[in-house]
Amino acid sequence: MSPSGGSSAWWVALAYLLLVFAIGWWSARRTRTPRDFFIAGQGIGLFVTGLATMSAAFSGFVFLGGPGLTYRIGVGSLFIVLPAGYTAGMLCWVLAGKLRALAGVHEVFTIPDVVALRYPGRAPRGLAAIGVLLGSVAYLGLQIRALGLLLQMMLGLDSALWAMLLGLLVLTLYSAVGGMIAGVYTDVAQGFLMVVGAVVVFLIALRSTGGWGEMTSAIAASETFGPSFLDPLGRIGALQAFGYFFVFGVGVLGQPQMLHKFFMIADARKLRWLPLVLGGSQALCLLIWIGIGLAVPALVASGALAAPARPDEAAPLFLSTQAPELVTGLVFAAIVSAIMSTADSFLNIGSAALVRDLPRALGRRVHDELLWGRLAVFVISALAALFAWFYGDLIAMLGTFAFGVFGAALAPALAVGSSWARPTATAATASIATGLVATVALELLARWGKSPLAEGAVPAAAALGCSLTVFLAVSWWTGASGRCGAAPGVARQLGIDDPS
């Protein structure tokens, strides 16, 4: 897309973040409390819980991430994303409930506030706070190079370290500001934008190909890519493929980017609505995935387009050569919205951890949360512009380990817990920091080539099965059988213990 000013594209582009910012602004005047700016005050409604909800899961991991990914290892990547089929409804069914109920009655800004009322004690409470401080330093570096990589794209810029430096700014300053009530609204908006631009782009994938039929052929029958790029596991192996789907499909129960967002819906009887809205915008979203994801190999098998340099600047390189002008502004302005989205829940829940919660693990507390708060916001995001810089490997792989970390972490915790009466504080520790030591050392021996594991198998999955086993074994090692560890109100909203 040229960065001229006569290009429509880059008009349409401007306006929507003139928009954004004006959201910003507006919500800068309306975060006057810590509860404000953690949990947007409590007050918003179904379809906004929604699209913020998936608005916040959905950023540049499978805007830019996702079509990256497949053009490196072929349909296999569709792992990912196969357990949205169900996830929403998991979410709702098991955590979303509990959540609202716990936030309903006490002050619940943040998940390890969660996991210190389910888990009396320090430690608990600490861990959590940790994990949810590293895997938002590792999301919020997916983001700043997602958006490095888009402006660097949109306005031609030769350096994507300066690329990714404005981005960053940007990001940071809009988040410092308007805190979650600015995340909240301007997701409707996003969310919106989201869906319309994945299915305009897919639609038009299928039209740059030829439809589904000659876009799979061109794919199969080309050298680069060949009939293994279509096959159920694409060019990885079935370790590494059902590897994905188990972090993916259980890790999902302990994303705070998306569980925050249960604590915020006015009506919580409004919540057995939540998996229509939320499965099904992400079903739209996902769309992008698989349209960019299969159209560039095929274009580029024909002939039709250069191969791309690198794998993430497939969805980048699509859109300014296949798109018409108006639609590639269009659907750049919501792969930023994703981005802006996702990174604002991230520099919020970050913060909280920095602020709120770990000082109070170490019975402090912080006099202006609020203030601090803001001030945090800005630590986190220079944390995460240096791991995004050092990472170097695709934004999608990038995203997993963050995933990862906080499914290994939080996940059991969370989950299990919020429905099993047994689990006591001492499992809770030991699971977390099982999840936090197992996910970043695999991951560090394995970008070192001395992983431990079986060839083609995923760090996060193995560090998600060890802090599972770890949370089952010490629970029955430690905990009596129908007692709850958590005061006896705590057990009641959750469902957990005989009030009696």
Contents of the next structure:
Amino acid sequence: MSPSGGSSAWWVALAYLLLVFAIGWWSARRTRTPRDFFIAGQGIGLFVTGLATMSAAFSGFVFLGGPGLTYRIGVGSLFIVLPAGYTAGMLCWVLAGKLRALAGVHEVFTIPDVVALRYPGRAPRGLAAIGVLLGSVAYLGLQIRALGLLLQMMLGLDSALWAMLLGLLVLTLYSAVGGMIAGVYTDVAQGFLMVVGAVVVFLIALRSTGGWGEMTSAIAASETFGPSFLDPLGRIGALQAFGYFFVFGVGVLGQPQMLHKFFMIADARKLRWLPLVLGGSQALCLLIWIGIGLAVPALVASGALAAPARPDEAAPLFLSTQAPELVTGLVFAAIVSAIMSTADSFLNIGSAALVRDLPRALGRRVHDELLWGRLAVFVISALAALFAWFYGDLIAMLGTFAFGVFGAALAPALAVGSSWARPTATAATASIATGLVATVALELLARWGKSPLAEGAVPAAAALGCSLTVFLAVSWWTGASGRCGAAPGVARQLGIDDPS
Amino acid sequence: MLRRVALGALAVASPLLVVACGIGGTSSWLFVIPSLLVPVALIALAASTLRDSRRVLLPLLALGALLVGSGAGILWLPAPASTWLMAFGLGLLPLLVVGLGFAVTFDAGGDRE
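I would like to compare: after the form predicted alone, may I see the structure of the form predicted together with the partner chain?
Full assembly next; the chain just shown is listed first.
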């Protein structure tokens, strides 16, 4: 394989890496306590929160997986990104203020901490920690796969394994040293670069295909793709399209990498404009999904570009052949940003689950959480690398599974339980367990060709539906009307202390 | 009242999602209604915990109408008009409605802390 991009691209990418390390080094010096490591000292503002949340949420999934999925299934892939129009507002309405209120009073560093406050007892916290750990490993595996693919194409390496290990090494060292302060401040620089890169790529996509009309005409006229590629559902059925819409539109309420940022905001009043900042930056980033996702089929249809060997290669192939060298470097740096910002969030969240939440759920405490948190980063990285190596599908499929794990396990207990007094610890335990088991079992059965679901059904959507159903049913069955199992202070901060 | 309506909607929608995933075929379209209903119901449930939940009703109704209207729009419009609508309209419109709706009805939750 020959390397992609020219020498200018390499200089830009190198400058980016140096910038990230400089920010990481600067912020590492400010990391002194577990509060600094896990929630950035709870001192960040509106734009830092918005950009950091966006860059933690958007990863190799959006920048590489999205265009790849669009290349495979057509416009129907946009059902994954359509919820971005309302999810930022929904997150703020349903959870942001409540999580910030809890973090302002209690020692809340992680999502399982929140679960433990709302649902007393060890089981909900322990299961939530397992969910966070499993989802983090899967999501981190996605980032490692994406980084491996990118580095492999950039360096012209024949071995995906060496490219993956190189990226993993940089990422792990950086995250272990800096923790979440490094994560948050580099997230901002990375988020800014992601937005700029996505907008530039979209403009290049329009220019290289002759504009929106020419692009869609070329796709519709081709034998390979045809008009059905542009149909609202693309090449998938309604069950799959709306399954994606449901998983990404509701499952977002269980994503710890995003919810975690709400603990860190310095002043709750800053939340007022967060949906517009977060949603606006997400909308701009998604231009890369749409731009490359449609430009590559159009260019392949018109014979201007050879078809990618694998759908996931659509984005690197487009950049290395259609963009000027400097822009290629900038956008490669933006993609690496997207991958690293998400990955270091998951390393941090996963390490907290391993050294803080699981031991506490078992009635133990780790003596030096900061030290063990940094060491846990290496364990989680190794698990994620193994997971990435053995998972064989598209990046977007792995992303849907990881997103689904968090959504099915945590969204009902967090979103419904923070706005309704009745749910009990039993309901939370049953729902989290159902979500975890159903997501993993349905995914495995689907991969083995033995899915009990209808054709096209998204396993994560069915798992989230099961988890929500179980949560509601057990809440009505075990809960007492108007009585909240949480401590009175917690119920008041959540706004569920008044049964009327 | 708002809480009961929201919980009722969730109670109907969530098993329907599971059933639709299991049956498939033409009943796949059963999945559409609850997948649009659940986000609105979750926001309504959260709004029921606010001191003045009525303020959220207007943006909530606007979001519900947007989701239903845009869902119908993309399925009714022919490509590439529907492609354009999906790529640009359906992300930005709800973003503005929900973002501005949240800003206008924002409650800093001063009494929570």
